[in-house]
Each structure stands twice: as structure tokens, then as C-alpha cells.
Amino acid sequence: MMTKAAVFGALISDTFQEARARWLFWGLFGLSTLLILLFLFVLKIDLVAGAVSLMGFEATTRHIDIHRFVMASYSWVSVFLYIWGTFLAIFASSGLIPSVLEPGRISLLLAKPLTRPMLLMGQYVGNVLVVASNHIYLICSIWIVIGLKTNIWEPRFLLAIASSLFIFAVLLCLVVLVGVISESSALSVMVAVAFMLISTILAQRQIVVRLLSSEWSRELWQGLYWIVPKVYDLAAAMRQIIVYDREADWVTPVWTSAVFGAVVLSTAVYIFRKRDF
């Protein structure tokens, strides 16, 4: 008889197989490889000349110019991968949860010796690991490319893996919840992307609160800010740490986003347990 750990591992393996069967796994790695090759092509230019012409750096010493070029590259690449990687991962993962709820497949899965929470969590963890493997491949490859080209190795850049994967894991909770309720991959994407955009708007609270005329509207804005995942704040903290090596408040956006994700995922599990299949 299989143990719970073995069953959970089989569910994760099933998620990987599903991702490969639907070409999502290969699509993610294919697009990441294309981005890496594009980056390799861009770095074929002379770094100092390219930095001066493209970014307006003054041609002082080669070491300073190359280091400034590398840090500027990290700034652009880390933010781009944070946004692009999260969008791409949400699109890729949105169809995996509804596919589990298809009439024939859900009946087969529920006939096996596993609980509904284990089934849903196995799919969730499997999705996170699929995306994690792609994020590690993409970000580590770009880090190695820049390091080999410039001989400047900044391990802080690898923090982009943790930050982008964390915010994806939080938004995936929304994808799971909407998928369990509606069984619609399109609606799952729409809701997750909407929360990314809403988070960015709400993060401008210091400016907006001064412009709002009533106390209740200011409190509402502040309340919504603390509820939604801190996509913008985490990206800003990541950039400060990776590029400038400055102290940044990453604890607040992490724990508030984690609480949001835990509540949403728990709700999805509760609804999934109560559903009739």
C-alpha cells in the first residue's frame, strides 16, 4: 500500500506529465531558451562601447563601465523576468487545474486512495515545481552568461528566482480558487492578472491618499492595499537589494502576500471538498 508521501509524489509527477503532454513544459523552456539566446546575441557587442552608446555612460575606466553595465543589465533583466516570468507562468498553469476537474479524469482520480485536499495540493505543488524548474534554468543561465562575459559575478541576482517564484506561488492560489469555482482557465488568468494590476495601483497609496478627499475612501484604499498581494512592493524591494545592495523592506510584502495566498488556497480546498463530482 502506498504511503501518503508516495501518493503526494505521484500527484506531483502527474502534474509534470500533464504539463509535458500539453506542451506547457516545453513551451516554457523553449521561450526561456529563446530569451537566453537573444541575451547572448546582445552581449556579443563590446560592453564598454555598448554601454556608452546605449545607456549614456561616460567612458572613464573599463572596470567602472563594465560594472555599471552589468548592474544596469541586472536592473532591467530582474524586473523584466519578474513581470514576464510571472505572466508567462500564470498563463501556462491556468489550464492545469481545470483539466483535473474534467468529468472523466476527476472521477478516476477520486477513485484512488487519496483525499481531496491532497489531490488539490498535489496539483498546486506540482505547478509550482514546474515553474520553479523553468525559473532556475532561465535566471541561472542569464547570470552565467553575464558572469562569463564580464567576469563579474553578483550572486544577489539569483534572488530574482526566489522573489518571482514566491509571487507566482501566491497568484497561483487565485488561479486554483477560480479554477475550482468556475473550471475556466481563461477566467483564472483574468483574475490573477487583474490582481497584479490592482496591486500596482494600490501600491501608490502614499500619493493617492493625499489626493482623496474623504477619510473613508482613504481607509478603504489602505485596507485594500493590505489585503491584496504586494506584487509591486516585492518587485521594488528586489530591485533595491539586487541592483543597489541597499536595505529594503521585503518582510512586509512577503508576510502579507503569504497570508493572502494561504487564505485563498484554504478557501479553494474547502470548496473543492464540498463540491459534488
Given for the second form:
Amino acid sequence: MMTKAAVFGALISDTFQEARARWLFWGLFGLSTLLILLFLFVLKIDLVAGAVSLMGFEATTRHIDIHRFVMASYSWVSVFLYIWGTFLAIFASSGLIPSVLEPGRISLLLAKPLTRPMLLMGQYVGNVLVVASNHIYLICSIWIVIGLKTNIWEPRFLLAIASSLFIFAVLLCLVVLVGVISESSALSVMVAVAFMLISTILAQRQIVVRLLSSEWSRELWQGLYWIVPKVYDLAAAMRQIIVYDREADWVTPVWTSAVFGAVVLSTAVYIFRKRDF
Amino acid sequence: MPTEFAIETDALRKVYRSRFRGREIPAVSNLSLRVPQGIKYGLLGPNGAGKTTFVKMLLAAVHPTSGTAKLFGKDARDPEARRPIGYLPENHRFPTYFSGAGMLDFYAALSGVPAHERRRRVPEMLKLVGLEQWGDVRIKKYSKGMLQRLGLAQALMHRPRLLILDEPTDGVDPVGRRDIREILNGLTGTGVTVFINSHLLGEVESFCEYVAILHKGKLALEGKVSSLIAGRGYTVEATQVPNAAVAEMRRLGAAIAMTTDGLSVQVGSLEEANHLIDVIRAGGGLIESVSNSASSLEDVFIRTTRGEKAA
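Starting from the form predicted on its own, produce the coordinates for the form predicted in complex with its partner chain.
Following is the full complex, with the preceding chain placed first.
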């Protein structure tokens, strides 16, 4: 049992090493750092006057509600992380599975006393943890900076870590599946991003279903909506909770997306087990 | 279950299918091979003979179409069967973000070596392969020969009982080859079984005790190197030889080549030839001819892979 845990740990550690060796991951952390620095040094908030300035220039001509400003900042950062952070994380992770499947590398890994599912899951979990470290770094730093500057500490903002990481973990299942089948990082990114876009379109089902003329096309649309991960719906729910502190249905998007991810990842593991290398 | 064989395959077969037409391409055909523990065994064959596919089936990287493969008596598909195996693949691609020491540590961790032992073994192995000054250097700076030596250290890190080396000196200069040979010679008497897959005849001839030649996915010849390359030996040709007699001849270490009508067996001495004839006749086989032979492994290899009888 200990040996299995140690082997799994070694696989995760390897993913971190590989991530560190890739410029894309440094880019991801660099962007996060820039954003943190923006809040730390550039944005100045005058609590008494209720004014906000950027690099000493007055950004507002009238007094503003600092609480509303903080909520707007939370909204902007969480949406930025959810969309762009997820996109960049997918882009950065896309090469990790194909690189492991390179002929001279995979044959040596498979010769070790570990199962194929363990090997693939080690890479998957390692990837998620690498991205988690970036998300935690970004959100926690901004939360602390804003908290220190405004004395407003809303723990709801930390939900942005969980939601962004969750949707990344679901889309990473697709990256793994496409990587295992095609060994192409470019195709992995294309498919994952396509699903992000399709999910956004499918989420407009209330409008679209009314416009569709035939029953079967309406059912097809509804069916696809339930199958595809709910990238848009989860983002909308997250915004409602974080910014407005309102009740929102986050359970449905989470469980349907989780089922999608589990099915896709299981398929990837199945194909990986069956393949010759 | 205790076994005397490090590798044991029974009618192992691999057929690839072309992606679109589904055409069958046989890579390995009904290969039954037994490699006793503690010996140095060479697997020879021209390019495309199925050597690498065979090795990959042993390591469960390729799934056999039919047949079985066992490592120390355990089904090769069981990950535990691979625990005592050290492997150096052909055209390996070690991750370049590792340092030499980091790479050894990682692969040893995957083999289940505890952290405290890895800390001790890494410098030992780097010293063994002459890379003690290079442990902290990223391996993308290593030459081909250095990578090969590091790969060998990787295969030895967890004290394997069976070392499978796929073209271990491919692309290595003569000095590097000698270094690798010396490291492998250092394993003599340690009980480690060395299985080398190579197309370099001289290397196999000088290092291995047993050899098998694969040709078009089939076992074309198998036996003791000393029998094959005897300056003066004997070739016995026979037909209608039962399987039990073939197994007995293999046990005696005779070099057996399958021919179109029967088999051709080579031994190193007159006494062995006579014993062989007894075995064949006792099993109901017919002796076709007995002749003197003198050959090198290269002669045997060329004759075998050209489809001629090994003499």
C-alpha cells in the first residue's frame, strides 16, 4: 500500500518537474503574479474618501461604494480565472500526455511494476495539482491583498478556486482522452476549447429551443445540453454566489459535468489499457 | 511458484492489423522460448524480425494476440512480474528536464525502491557507469554514450534479477561499447539473468552464453553460442523428430534450426553428436545426415536468415 502511494507520489512529482520545465506554466504563474501585483501596487483604495485610483491617477470621479468595488473585483478576477485561466491551463497541459506517450519513454514506464490506470491517473492528478497550485496562489493572494487594503474579507471569493479547478479537471479528462487516442497536443486543445464554446451555446437552450421548429431537434438540443459539461452554467452560478451572495443552482452543473468527466476519463483509461506501445 | 526460467513463453503470437484495411501483419509467430535463470542470453535477428515486439510483449507494453509469457513463473501481464526486471529500451527518450541523479531517483521510485535506499544507490550507480561528476547536470547535455550508460544505471538501480537490454550499444562509440560490456561483465556470477536484444553479432558472440535467432517473427535457431561457433563441430539433420526429443535437445544446449522438412542441429563435439543421434532415434526421428562443420556466429546468422540450413 505504501509502495503504491510512493509510486503515485513519484508520478505526481514528475508531472510537477515537467510542468516546471515548460515555459507555458511559467507563463501561467507569471500572469497570475502580474494580476496580484496590479492589485498590490497599482490599485490604490482610499477607504475614507471612497475613491479608487490607478497608479496615482484618479480612476473615479465620484465617491464609490468600496464594498461594491470589491465585489466587482471579485467578479472580474473569478471570471478571468474561470475563462482565461482554464483556457491557458488546458493549453499548458495539452502536451503532457503526448510527451509521456513518446515511444522511448512510454515503453520504459510500462516496464515498471505499475498498472496502466495508475500511470495515467498519476499524470492526470499531477496536472490538476499543478493548476490548483496556480489557482490557489492567484485567488488567495488577491483575496489577502484586497482584504488588507479594504478590510473586507469575503470567503465566498475563494469558491473561485474550486469552480475554476473543477471545470479544468473536467476538461482535462477530454485532453487526456484525445491525447491517448491521437497523441496530438494541438488536437487536445482544439477539442477542449470546442467543448467550452459548445457548452456556452447549448446553455442558451431556453431561447434556442423556442426557435427550433421540429421536436427531434429540440430534443437533440436538450440531450446535448445534458451531456456536455456545463461550463457556462457553472460560471453563472459561481458569479451569483460570489458577487451577489445569492442562492444559485450549482449542484446540477457540477454533477452532470462530473459524470461527463468520469465517463470520458474512464474511456481514456480503457483505451490506454488496450493500446500497444 | 518457483521456476528455473527467468523468461518462459509459450506459442506467443502477435499480429498487427493495418488501420484502414484491417490487413493482418504477423510480427511474432508461435514463439516458445525458455531462458534459464542466471545466464546471458542473446536474441538476434535482422531488422523487422520481431525482436522488439517480443521484448515488449514480455514487458506488457504490447498485448499478445495469443500465447502466454511468464517472468520468473508469473504472468507477464501482472505488474508484480515486472518488479525484478531492469529494462533499457531501444531509442529511449528520457525526460530532458531531469538531472542524471534525478532521473535515476524517479525510475527507481517507480520500481518501488524506498527513498533512503535511493539516496544511497544513486551515487553508487552513477559511479558504476562513470558519471559521478555528471549527476547534477541536466541530461539534455549528455552525449549518446553517456545517456546509454545512464540508462543502464537506471536498469540496475533496483537490483533486478533479470536485465532486458534492447540494442544496448546502438549508436555508442567503441569506447562506450567497451564500457558497457565491462559493466555487464561485472554482473557475472551475481545470478542476474541478462537478456540482450541486438543485431550486433560480435557483441552477442563475445558476451552471451545462449543465443536465439528470430527470422520473420519465428524462432529460426536457438542454442549455446559455444555449440554454434565451435571451430570444429557437427551438424545432424533429421526429420520426423517429436517435440519431446526437441525439448531434450534444447535442454542439452544444442543449436537447433528448423528446416523445411525437419531440423538441423549443431553441436560442438563428437560425443554430443552421438548423444543427439540417440535422443532423436529414441524419439522415433530419422537421421538424414551427419557432417563436420566449422562456422562463426555470423555464418550461422546469415545462413539462418537467408533461409538456408544452419550447418
